[in-house]
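Take a look at this single chain in structure tokens; it is the form predicted alone.
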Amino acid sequence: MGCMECPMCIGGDWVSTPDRQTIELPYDGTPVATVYRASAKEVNNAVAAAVAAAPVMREMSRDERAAILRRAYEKMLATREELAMAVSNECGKPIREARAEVDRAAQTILFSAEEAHRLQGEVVPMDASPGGKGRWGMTVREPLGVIAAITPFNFPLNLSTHKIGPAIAAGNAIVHKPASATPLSALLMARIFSECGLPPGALNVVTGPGGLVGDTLVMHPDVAMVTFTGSVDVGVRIRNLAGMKRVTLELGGNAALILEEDADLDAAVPRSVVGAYAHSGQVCISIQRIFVHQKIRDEFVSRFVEATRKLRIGHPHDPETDISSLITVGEAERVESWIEEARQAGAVVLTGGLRKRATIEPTILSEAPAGVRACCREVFGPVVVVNSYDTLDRAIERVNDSDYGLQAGIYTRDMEKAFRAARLIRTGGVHINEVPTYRVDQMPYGGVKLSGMGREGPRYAVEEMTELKLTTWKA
């Protein structure tokens, strides 16, 4: 890929500024690209371009929007390796996982194309009320206008398409602010949509510091909606600054898994390894807490430790690599300090815990106190805490003892217990006989408590990104 020049996209033009930024491979610091930092001027220009494009998008037929999205889907598959290498380079994701992310992102765009065709209202039975006799009513869904999309570093392509695809399907224009460390795949997507016939200004990508770019977008009077995925602190700030704008927030979590005494460990162990250590744990629904019934605790731990130690640490471009680096050395140092805090509080490090530059070994902690940060905060690193329990009610209580509520999982052959847990666990999603890290891109996805508000998944995002309008008339 080389160290290429990547200007931002504003109104269909490729824009550079005097303020340059080098994007480095997180694993070893190799320079991979140069991008440009936007000032308030570029952000305002991007919003103005989106304002100009919004009426064009609004007047497009559903089929025209769907056709653009389908062409983008096909183009993504045709450029799969280029997109995967961009993802791997910018966030340090192992290339196998980066390729899988491209495939998922393409599916997200295809699902969005299908939702463009399904965008519809309903007939309202006005005469169900005595005052409605002789009246007829219908609803339609109309685009909001300009949507600001602010996305994180960990899934720089797929989480971008979860905002861009539904916005286009609904007939909106977008200003996209990718994470400062990972703008490359977002800029490639802007080029793809331009080549696939999206009107100039309908998708703008501005790169630069989150404070300046993000705050300018959130407070801009011409932005109708802000959709954000990222940290709790920034999400709360956005909610406070947005005023009357529509806002959706996905703010992460500290996902928990329950293993009942009848759990199928042949299934649960390998899925727990994937769920805990994919992208070095830098996943909002990465398993962080495992509560295992005391009767199977020793067997599970033995098998889980053995499987974890088989993971291969290496360069992200190596197709055999399972674990590469965190996004920065600073983040790796933070995770290392949280592991040490848990150890000093009485947790036992069963495996891992060592750091080399930005890479942390896959780590399993046992019986860590609930108050340490590795238990009660979002680690966003390859760290799992395994604790035992005696009753399911106690396990559910400990799962719910969290400020977060994104997703959870439970393994059991007893469906009465499974659905009881699903009813009592306070999260946006509960997976039975699956890890909380499970996600397919058409499902509703979002959380409660500090995990955010609103739902993603193309169908559900389209609902968030449109306004319901009622029209009635008297016969």
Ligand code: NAP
Second form
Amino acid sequence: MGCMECPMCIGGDWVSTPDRQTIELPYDGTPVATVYRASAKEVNNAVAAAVAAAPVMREMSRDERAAILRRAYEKMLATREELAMAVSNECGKPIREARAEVDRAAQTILFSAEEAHRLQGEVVPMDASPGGKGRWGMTVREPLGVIAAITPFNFPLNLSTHKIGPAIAAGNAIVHKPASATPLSALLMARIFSECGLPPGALNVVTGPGGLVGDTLVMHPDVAMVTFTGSVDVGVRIRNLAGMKRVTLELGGNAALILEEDADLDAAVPRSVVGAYAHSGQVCISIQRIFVHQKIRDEFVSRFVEATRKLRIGHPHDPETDISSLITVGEAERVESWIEEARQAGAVVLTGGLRKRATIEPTILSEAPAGVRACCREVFGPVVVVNSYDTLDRAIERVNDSDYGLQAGIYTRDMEKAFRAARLIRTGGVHINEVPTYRVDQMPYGGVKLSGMGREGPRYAVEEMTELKLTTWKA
Ligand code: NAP
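Okay, that was the form predicted alone. Show me the form predicted together with this ligand next.
The complete assembly is shown below, putting the previous chain first.
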């Protein structure tokens, strides 16, 4: 494979700097591309380009914005293999999952095109109040101006489109900073949008270290909003630095699944394997904690272990591969040390637990104490802790005993129990008869507690990315 040169995109120009960075395939360190690290100068130029493009975006009709997004959707499908290979190369994702990510990302852009058409205000019944007689009121949603989008490594393409698509639909200009490890698909999206008629400067992609590029963007006076997906630590820092800017934060989790005694295990076992081990658990809603009713504990565990052992570990480009590497050797070492900590605290390793370079075997721990990091922090690796319980309320309590709250799942055939769980679990979303890892891209998505604030999904993101403006008149 050749090692491509990938300059960043500022104001419609392709820009390189003297500071080069090699992007490597995480699985084995093979170099796949060269990118360039921005200094504050390139970040400021990108914001200036976005400031210049913002009025052009604002004046564009909804239909013109939707048309650009629809063309980008078509182009993404036409370049599916190139995008999938970029995703697989930059984050080490098995190619089957990378292709699925491209399909989802294209859908996200298509949903955004639809939202460009739908974005509307309302007529306000001013005369419902005694002081409003003879008056009319209406609201419109106006673009914010320049939006800084900062994205993580694990879904480098789809999580970028969740920011770029709605921002364009709502008539904003964007400066996008992808994760340093995974800038390739973001740069391809800049090319796609420029070929699809997006005005120069409306989408700028700046590559470089989070500390410098991120801080410069977050503190820049011309940036109106920061939309961030990533870790809790960086999210809190952004919140603290952003001042009066609007901020949405999509952060981490340690998602839980409840399996009631009447759960359909034929459905739950295969879904649990997908929910726990897709992209080696590097998914913010990856199943990390399973609470299984004590009456079905042994049957579930034996079926879950058997299904997990069938997963194939290998090179990400091999279409047969289910499990490939984590993003870095350092991350794999961290996950390995958390497994060891749980083991020393009394957890039993039912399967997996071993590391080879950056790859960790799919791992199931049993009965780990709640205080170990594999339970109470975000593992972000292929590790699941299974614990048994006796009553549903006790299971719900343990699900809620977490600093995070992104999504949860419950399998039961009993409607009353299902809705009790849905009502009492404190997360942004609860799935009944589905794993917490379930997401389709039009649904509202986001967390409570340390998992963040604000919602994504194009219909919800366009609201976050616009200002509601009221106009009244007296007849
Ligand atoms: P991360 O380390 O927080 O990085 C995310 C992004 O923030 C990267 O682009 C990073 O740039 C940038 N960044 C670093 N320091 C910054 C700063 N001071 N100011 C502004 N930006 C800065 O997260 P990650 O390791 O890439 O991703 C994994 C995390 O994302 C997990 O916690 C996961 O749960 C979370 N996540 C959440 C969701 C969700 O929707 N809730 C979805 C996916 C992932 P560099 O790469 O250059 O450091």
